[in-house]
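This document starts with one chain, in the form predicted alone, laid out as structure tokens.
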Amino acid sequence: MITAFLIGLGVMCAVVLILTLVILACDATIANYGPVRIVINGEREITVQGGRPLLASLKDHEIFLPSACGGRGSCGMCKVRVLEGAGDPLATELPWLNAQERKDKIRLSCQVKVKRPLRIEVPRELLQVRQYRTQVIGMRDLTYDIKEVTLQLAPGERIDFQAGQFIQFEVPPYALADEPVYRAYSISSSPAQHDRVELEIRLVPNGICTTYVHRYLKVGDGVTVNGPYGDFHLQENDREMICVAGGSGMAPIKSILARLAETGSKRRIRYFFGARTERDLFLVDEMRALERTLTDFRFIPALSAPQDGAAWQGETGLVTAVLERHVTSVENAEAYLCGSPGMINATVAVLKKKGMPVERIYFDSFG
């Protein structure tokens, strides 16, 4: 009976895996889509090999788009409107896509195969976007996982961004990877600084560009970096503005109020920001100088697990739940997010429980 049975399994996997290689083998011959057309707004057209990712055949023409994932679709970012010749959307696209979405033929482009002629419209913006090809000038451990990169563009080349936008960061070939991979960070310097972005990149455990950044990558390497992007960024009007962030998602909160700094703004900030033990928190005395310099800004860091013993005497517990009880009205107030997808959410129902409308809510979903 057992003999039986691992002969009827043994023949089970021995037919998987001729129908997997007969797959990859009509993929690599059958599927030669041979050079494809696409037309981009009904204005540009570019020819590309079939058979690869919108995503990535659109890359290779310079034309990018988001995508915090590398192209994964784990992020719902890439989004693209295709008007004619990708079909019907994948089961991997249907979280990423509202039911509008789905009507007006939005799809996820790293999701796509360009298999046929493809039209296509692409956010004006993002045409703008532009590749860099940087030196790293300085690296700086901010916490035990957590290290500041600068990278310097190259001379007479600029980068105009928004404080809080971010950039996708470009890994090569090497022990985790096969090819070059990207992942989108948020840029943590003043956007009066053209020449130079600065980078806090945490590591992830077998993360393959944290990896590459934290075991990998020295003073004076080169790094290929295109941007900038994001809808989250400083909002230039009068009210008051409330931060809040976690980890490395400190970055586009430093941006802008680097920004607002800069410009001297009189509005009233309250920044907090939440860590586990006092090992995780970093640039704290870069926001006292700013509670300085800053008319009416105030840095409330919160410890959710606080070591027994230590001397730490501000505030503790989770950093919504210390937002809740420092917020009390939000009546001409807006709000910066940065971090992980469960604080966003949690934090934006603290807000709108308290009365904020959310498109007063400011936030990139890196999940």
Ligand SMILES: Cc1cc2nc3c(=O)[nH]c(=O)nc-3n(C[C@H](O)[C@H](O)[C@H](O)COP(=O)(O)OP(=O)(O)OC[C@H]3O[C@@H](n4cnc5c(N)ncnc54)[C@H](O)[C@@H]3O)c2cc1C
The other form holds:
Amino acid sequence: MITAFLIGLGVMCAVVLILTLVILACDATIANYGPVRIVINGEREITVQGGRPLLASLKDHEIFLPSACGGRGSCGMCKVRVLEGAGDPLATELPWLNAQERKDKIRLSCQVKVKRPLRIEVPRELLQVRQYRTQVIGMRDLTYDIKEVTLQLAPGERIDFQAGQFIQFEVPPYALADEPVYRAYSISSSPAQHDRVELEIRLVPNGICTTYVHRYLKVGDGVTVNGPYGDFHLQENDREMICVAGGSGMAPIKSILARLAETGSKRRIRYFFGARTERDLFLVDEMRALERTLTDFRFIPALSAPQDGAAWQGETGLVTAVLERHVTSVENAEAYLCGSPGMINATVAVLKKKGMPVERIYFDSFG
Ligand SMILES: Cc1cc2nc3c(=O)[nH]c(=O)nc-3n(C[C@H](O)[C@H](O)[C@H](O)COP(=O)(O)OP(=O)(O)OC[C@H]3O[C@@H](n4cnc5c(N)ncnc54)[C@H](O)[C@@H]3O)c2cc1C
Ligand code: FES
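Could you give the coordinates for the form predicted in complex with the ligand, as opposed to the form predicted alone above?
What follows is the whole complex; the chain from before opens it.
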């Protein structure tokens, strides 16, 4: 009896699976949606070839939405409001959309396939995002696994961004990628430099973009980027600043510090930088130089596993524990956090325990 039931269930599942695959294959090969109209913000109209994701279709018309996962539905960054024509959100979108966003018809543009005319809303600032063709003019090792890459814009080109924002780097097809792939990288240089951007890129084993940068990219190569993007940026006020970063999370904080130094800021700034060992530390001399330039800035590196305990004179332990020891009052402070999701969650918990309101905690998670 049970055996017959299990066989029946198995057959049913197999039939459903085969039908789903057939429908997907037909959709990908036979279905021809022809040209489809998209109306943007009620004022601009574009016509795209139907059947492709909304994210890619917009990009073809030089309308760039942020995307850190290259359209795989795993970063949740490509949100856009679709007022008409997209049907219900897919299961792949639901984890990224809260109740209010679903009510507001927010969608992941990489998961919305353009099949019918659409009416969408794109935030004004994203319509300013541009694509830049750049050339690599510098590459240097900051650590054994982090490279600084300097990209020069074409003559006459100019990029305007706020300290802390990021760009998207286009990886051309190569051994690990069949088609162009995009990844997000924070700009580490000062926003006062309009003709070039510096990036700090940490190698992720087998990662598509970071392998390309670390193993293949060289001075003189061309690189296409688009941007700038992001809500994580310096807030222009007089509050005390608590910055916390780890690894390549250094990048946007470095840009923020450069901006503060250039504008002669007198803000009290404490920068906690977490690393595992001495060889994971970098830009220490630059940070010490900033301590001399800025009126009230201290750089506090913390090693969680110093190799030579006797030689290391600085803080030891997790950066969150060091933060907990150093910070006594958060009354007039705001925080800038950058690094892995784990580090950010732990730091937010410490700051909240100290009494910092969440709306004064700004962060960029590199996960
Ligand atoms: C707003 C933003 C800004 C960012 N800025 C920077 C920056 O300044 N410098 C920088 O180095 N990175 C930064 N990142 C991360 C970057 O966008 C890529 O995710 C990362 O470089 C990996 O890309 P990849 O193509 O090499 O790896 P992928 O091919 O995407 O991933 C390969 C595998 O590694 C895993 N993986 C992906 N990222 C990581 C990671 N960081 N650590 C461990 N495993 C990972 C994936 O889950 C996958 O299994 C930022 C991310 C965001 C969202
Ligand atoms: S691009 Fe990452 S979820 Fe859409």
